[in-house]
Amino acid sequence: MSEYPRVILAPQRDVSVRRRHPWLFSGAIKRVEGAPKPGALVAVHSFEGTFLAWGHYSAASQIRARLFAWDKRDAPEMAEFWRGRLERAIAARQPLLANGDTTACRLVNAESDGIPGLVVDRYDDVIVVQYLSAGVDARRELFNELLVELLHPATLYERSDVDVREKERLAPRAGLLYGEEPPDIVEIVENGLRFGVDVRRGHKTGFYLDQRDNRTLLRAAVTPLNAPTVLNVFAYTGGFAVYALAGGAAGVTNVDTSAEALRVGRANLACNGFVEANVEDIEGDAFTVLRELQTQKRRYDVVILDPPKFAFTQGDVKRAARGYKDINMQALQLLTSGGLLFTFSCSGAISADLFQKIVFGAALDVKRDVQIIGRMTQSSDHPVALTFPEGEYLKGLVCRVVR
């Protein structure tokens, strides 16, 4: 280990490392021995000199090291080490893909799969990768080679064009890494339903894979409601709308700021046989549109609120809470008695407990009696390591309006 830089922790600052939390913040460090470059492998030691963990170093980030191995006998600079981590993560998703009913999922979920900063998503035979931290970015070529070797994709495409890279002073990057240029729209199957995905320009890596299980829950909830009307807010490319119609909805109103997303949503409806379905698309700001629908005295049996991240840091929480409360107030007023609200927050800084309190406050202010009948989180291919609760960023409630 002597050839690697050493990170020495301050006295009594080793508890989280011993508990195998993957983030080591700058305030826990006493000193750094050596001059580690961005992404360099470092050996983390207690103040007393005991080896604790291997990590990747980033002087630019408050997360000074991202930890991934706690056995000093590991050899994390060897390709075999990372091949083993990838093989384990990929194998865990194979039951989901086995019967062809679903052809898209997350294959590697960063810290929770033991590879901090690496996201790998499959869209049929197109693999999309994100390098989000200095450690994996410094080993980008190795991971590219291993992914091609293990997955044999037609295309390996990079979408490292997200804001989180700025925290480690990494420039955005996107483009073809291997194989053929992806088509403008990649067609996938999810639970037997078909969707078009734009892996070049779409949100995240092209599709909200983390909502797959919740879309299934929506379809199951819609079916016994006897042809309900559905309002799908922050609709993006209409994933929830397709599932609602597959469950027997009489009509769906989609709301989104993006005309292009709504256009792709229409195409998704068409490829699932819903060309003649009663679907209304409203292009506009959700906060404004919800108020307009309220003014028009529109009512719906089911409302879905799946907004983008409102809180990026703890400093954003108060402002975000106001936004979540506002849209939930409007949604609750648009629901019929007995109607269902599927409401989400994907802001990691908003805890599940706080989110429930926000929805409670919304219900109180609009004087509606509301019950929680279900709780939601990200799909099973987005696992959360028990040592890394921050990995559970998506939280949702299924609420029923009593009156």
Ligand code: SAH
Contents of the next structure:
Amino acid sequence: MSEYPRVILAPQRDVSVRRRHPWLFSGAIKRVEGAPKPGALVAVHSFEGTFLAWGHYSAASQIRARLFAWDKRDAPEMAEFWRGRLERAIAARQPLLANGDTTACRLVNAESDGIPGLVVDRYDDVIVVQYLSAGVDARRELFNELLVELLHPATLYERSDVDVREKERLAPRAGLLYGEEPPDIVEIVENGLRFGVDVRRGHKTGFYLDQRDNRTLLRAAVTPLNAPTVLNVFAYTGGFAVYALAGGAAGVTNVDTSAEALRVGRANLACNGFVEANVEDIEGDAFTVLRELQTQKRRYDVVILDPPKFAFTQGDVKRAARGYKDINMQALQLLTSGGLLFTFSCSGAISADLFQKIVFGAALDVKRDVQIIGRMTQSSDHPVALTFPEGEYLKGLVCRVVR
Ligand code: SAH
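Right, and the form predicted in complex with the ligand of this protein, after the form predicted on its own?
Now the complete complex, all chains and molecules, led by this one.
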């Protein structure tokens, strides 16, 4: 072990490491021995000199090391170790993919799957990978090989073109890693419904896989209603719209700033047979469009609010809270009595508790009586390790407007 650089903690700064939190912040470190390169394997020791964990070093980031093994006997520089971690994560998703009703999901969810910084998503036989930390970036060749060996994909494609890499002083990267260039639109099935995914240019790795379980919940909520009208705000490529129509909605209004997303959404409706469906697309800013719909006295039985991240840091929380409150006020005013609001926040900095308070404030201001009838989080293929509560970012409420 002596051949590996060591990170020695400051006195009494070992609690979080002993609790197996995967992030070691710079402030907890007393000194570093052996000049580790970006992404290098380091052995973390307490001030007293006890071995605590293995981690990957990143001098550029406030998260100075990402920890992933707490047993000294592990040999975390071996391909065997990482193959084991990947196999475990992939196997956990097999039940989801087993019956062919769903061909896309997250296979590896970074810290929560014991591989800090690595995201792997499956879109049928196209695998999309994100290397988000110095540790996995330094081992990209190894991970590429292991993923090809374990998954036999037609395509392995990289979408590490995300801002978080800057914090690790890594440049954005995207492109083909193995196999054939992906088709312009990769066809996937999710709970028996068809979607086209643009893995080159789409958001995240192409699709909001984290909303799958919530889309299922929406369909189940719509089905017993009597042909409800649905307003799908921040629609992207119409995930919720397709599920709403599959559940028997009479019509859907999609709102999004992206004409391209709405266009793909149209195609998604068509390939599910909803060609004649009563669907309206409004390209525009939700903050304005919701007000216009209110002016027109439009009403809906179900409203979905799935905005992009409003808060990136703690410093953004106040401004973000105003944004969330605003759209929730508008949505509540557009709902019929007995109507349902599916409202989300994907900002990690906004806690579930705060989010509920924001929706409460919105209901109070627009004088509507509202009940919570369901709570939502990210889908099961985006697990949250108990040691890593930061892994939970998506929260949502299903609300019923009493009157
Ligand atoms: N509900 C979608 C995901 C939504 S992602 C799904 O299940 O797939 C957020 C979407 O909001 C993106 O498509 C983005 O284009 C859109 N968007 C961002 N800011 C917006 C704004 N101010 N008004 C309307 N749409 C916006």
